[in-house]
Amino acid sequence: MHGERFILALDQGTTSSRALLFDAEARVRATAQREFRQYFPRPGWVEHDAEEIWASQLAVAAEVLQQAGISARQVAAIGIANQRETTLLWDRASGRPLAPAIVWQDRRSEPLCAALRAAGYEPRFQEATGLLLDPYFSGTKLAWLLEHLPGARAAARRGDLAFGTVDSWLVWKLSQGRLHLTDPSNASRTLLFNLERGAWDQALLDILDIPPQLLPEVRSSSEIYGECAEEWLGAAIPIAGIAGDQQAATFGQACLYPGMAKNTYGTGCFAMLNCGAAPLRSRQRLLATALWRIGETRAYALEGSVFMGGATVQWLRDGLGLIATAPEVETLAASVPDNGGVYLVPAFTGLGAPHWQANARAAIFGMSRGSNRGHLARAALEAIAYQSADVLWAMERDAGLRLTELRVDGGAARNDALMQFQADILGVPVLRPQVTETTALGTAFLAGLAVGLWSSTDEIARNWAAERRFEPAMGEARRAELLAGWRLALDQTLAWAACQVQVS
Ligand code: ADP
């Protein structure tokens, strides 16, 4: 027990900052999770105060090592992960934030990537970058930041202040402003990195007047950056692995090789499928984005989100009323043999990935008398596999590859209904692993390698487990049949939307 050595992962997401404490073999052995707070100014605005982000972090921290009765010295290294494109801006001198963070969900900046698209400049920005102008990012959030807080700009051109996503705050306050750096994963997500070099951009930078003094060092995703300060924890731990959430359940689902995919059920459903060494543009406007640069590796991936994953169920629950908690639905569902013909097209808040109608909204199909809540619960849980496998086969298009297999996460992958479905409906199998804490220990592999707990990515692709597997078991006819019933439904939402569009 006294010569254990630890990776403690620091899992920095957007609701609640976590640490987990992993031992030798990838298991978890501690857990501690902190929520804070969220504000929201005005319509569209979404803020986090820096510094309550990076004091519940720092205690959560503390509070694993104490749990397992473990000295700070037996952590090998610290990994980190992150809520992405969340957007934050300080003092170099006083380390104080300059303003609070503008979260990834703000929508302040659309007026601005609104301007971009009509000046044309779209094209270049996904060329370079392999995202779209929108919001979404940390790139015009931060053009934001500099344009409406009095003196930011000149302070940023005379090198007075620091950017950074939540990795290089939490980086820089670890080690006491000793270190401004970040990775190419949450580089990738700010609309001024260039994929193809693996470097900041500055042409971008020019269209949006940000001046390079203030953007953090891009180094690897997984080596010893520097040490966090004794101070914090009690020791000076290696701080050694940086990866954007996304990326870093792709690496801790061990998706190490190209065709390989994660798909996680959230409240939305992401899907990560790695293309290899070279970035791809998506001719569907799905996302690319960098995985991770392990010494001078570099992987790729295209990324695909579908708005209502998970949150299709709470639906059920909270604005139908037909169950009292999401796990429920699992018998609700089981209460009927199959879908009877009802299909729900889930596009409460628009469709995204591959079909982009934000104007569309959810609709039910192929009602008949004898349609009951079970039916319903059936297609809920049916459409969530409909949308991410369209999503999928939309990336298997841009990629020119065929998916092997699909690994799954999140709350909704649980459910082991919608997981046989979900193999039924993609004719790949799906694989549950054994830990599902797939964001921390994405980054406790990445610091684990570069500190040697890990010899190598092959032995991190051995080490990852599959609780349970769902072979693909449906007869073609009837996925040709359900497929064809979801296409029809489908088509009919996009024509709703399209009439919305004539008549407003
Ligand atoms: P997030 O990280 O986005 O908050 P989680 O990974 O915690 O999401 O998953 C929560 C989501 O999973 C909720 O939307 C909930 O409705 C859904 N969910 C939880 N359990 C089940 C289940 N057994 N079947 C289907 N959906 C479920």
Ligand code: ADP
Given for the second form:
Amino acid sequence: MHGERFILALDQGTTSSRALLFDAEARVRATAQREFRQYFPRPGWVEHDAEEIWASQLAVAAEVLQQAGISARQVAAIGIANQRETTLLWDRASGRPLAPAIVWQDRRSEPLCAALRAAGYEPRFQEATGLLLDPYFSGTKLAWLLEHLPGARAAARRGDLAFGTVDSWLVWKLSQGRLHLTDPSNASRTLLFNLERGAWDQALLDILDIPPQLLPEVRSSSEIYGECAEEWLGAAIPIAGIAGDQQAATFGQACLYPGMAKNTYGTGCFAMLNCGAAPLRSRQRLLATALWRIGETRAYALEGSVFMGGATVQWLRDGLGLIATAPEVETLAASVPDNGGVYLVPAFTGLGAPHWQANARAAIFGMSRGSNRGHLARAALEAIAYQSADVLWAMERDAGLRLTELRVDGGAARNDALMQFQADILGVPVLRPQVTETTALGTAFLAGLAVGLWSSTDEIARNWAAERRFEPAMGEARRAELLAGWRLALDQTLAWAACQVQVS
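What would the structure be for the form predicted on its own, rather than the form predicted together with the named molecule?
Next comes a single chain, given without company.
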């Protein structure tokens, strides 16, 4: 082991910080995870403590080296994958955050988005960035901070402050303030980045009154940016790969060629379709986004985001107390033969793609006196698959193609019942990889490419293998019946949201 080289992948997620150590055969040699607190100060607000994110990430990085019994000098590079859109603002001199991080789920900037839409700006943002005007993205979160923190905008104009998504924050901390940068996959989630030009868009910055001095430098997704300070882990390790978590998962799934698609089942669900070297503008209210840039080679994707994936199961556990642990949902759902006519539309924080209805709220339909805990658990799992299918079908319409398979990953992808139901509803095979840690693997691949541990993307594609293939097994009549029930429930939820808008 002494002569081996490893990649340290930092996987900074919405509810926990994780670190994984990969060897040159892309095998996981050690892993560590640490959860951190979620803050909900007001309805629709979600916050993180930026210093707690950093402390938890550094702790697990040190833990995996200790677990594996290796020296930091054996680590060839560090790769970073991160929760996207979560917005941080800090003082350049002290390195201290000015406020809690505003998490991607947070909806506080919806009034600003509504005002911008009413002023006719959405087509301009969509054309430049591939995104819709929604509180999901970082730009309006940053504008909210500059507006509400006393003196922040003036300090930003003086160059005293730094903005970043979580990747930028971690690189800043690892390098002790020497590096302030991001990559296209994260920059393209801010509402501030021009997809065609691959650069920050001054016109959009002006609309939101965001000083450009705040912004990180945009570098490629795979290159040596600089080094981690020696004091953190015991060696000055190159930092060599960055990607937002969903783009990293797409790379880890080896969806490296146009037409390949993956879906990640995490807190939310995130489907991505590789569109090749040019952005594909959506007619289905999906997002055009940067996948990665390696050297001068750019890749783009269509993305559809479902806000409540695994978080729906967390609600069953934490909100209702129906289960003690998330894996128990599979057993509870299997306690009934079908959903009993019960449908859950989990719009707890609005609906994402392709609806983009921020005012929608969760609803349960079809309950009778005979409905029980099992039916609700089954409805929750099925809702994850229905939402994902709606997104994937919208992608097919935009791209003018028919999916031949879907590669899956994320915590909920380990749920066999959910994966089988997803295959049944989609009508195409669902493939779960042998290495399910695809987010960490993707950023490990990006970092490893930069330092020569892997020679090419073709070599990376050869490393991918399926652990299980779920074939569609549901009859067409039953499938049509279930989808009709889902669409009726969804239509009613959207109608209620429309009524709420009229009332307010």
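So that the term is clear: the rigid core is the largest set of C-alpha atoms that superpose within 1.5 Å between two forms. The shown structure was predicted, so the numbers you read here are calculated from the model rather than taken from an experiment. Numbering follows the first chain given and starts at 1.
Student: With both forms fit on the core, is the shift of the CA atom of Leu490 between these two forms 2 Å or larger?
Tutor: Yes; that C-alpha moves by at least 2 Å between these two forms.
Student: Does the C-alpha of Pro279 move 2 Å or more between these two forms once the rigid core is lined up?
Tutor: No; that C-alpha moves by less than 2 Å between these two forms.
Student: With both forms fitted on the core, give yes or no for whether the Cα of Asp106 moves by 2 angstroms or more between these two forms.
Tutor: Asp106 C-alpha, core-superposed: shift of less than 2 Å.
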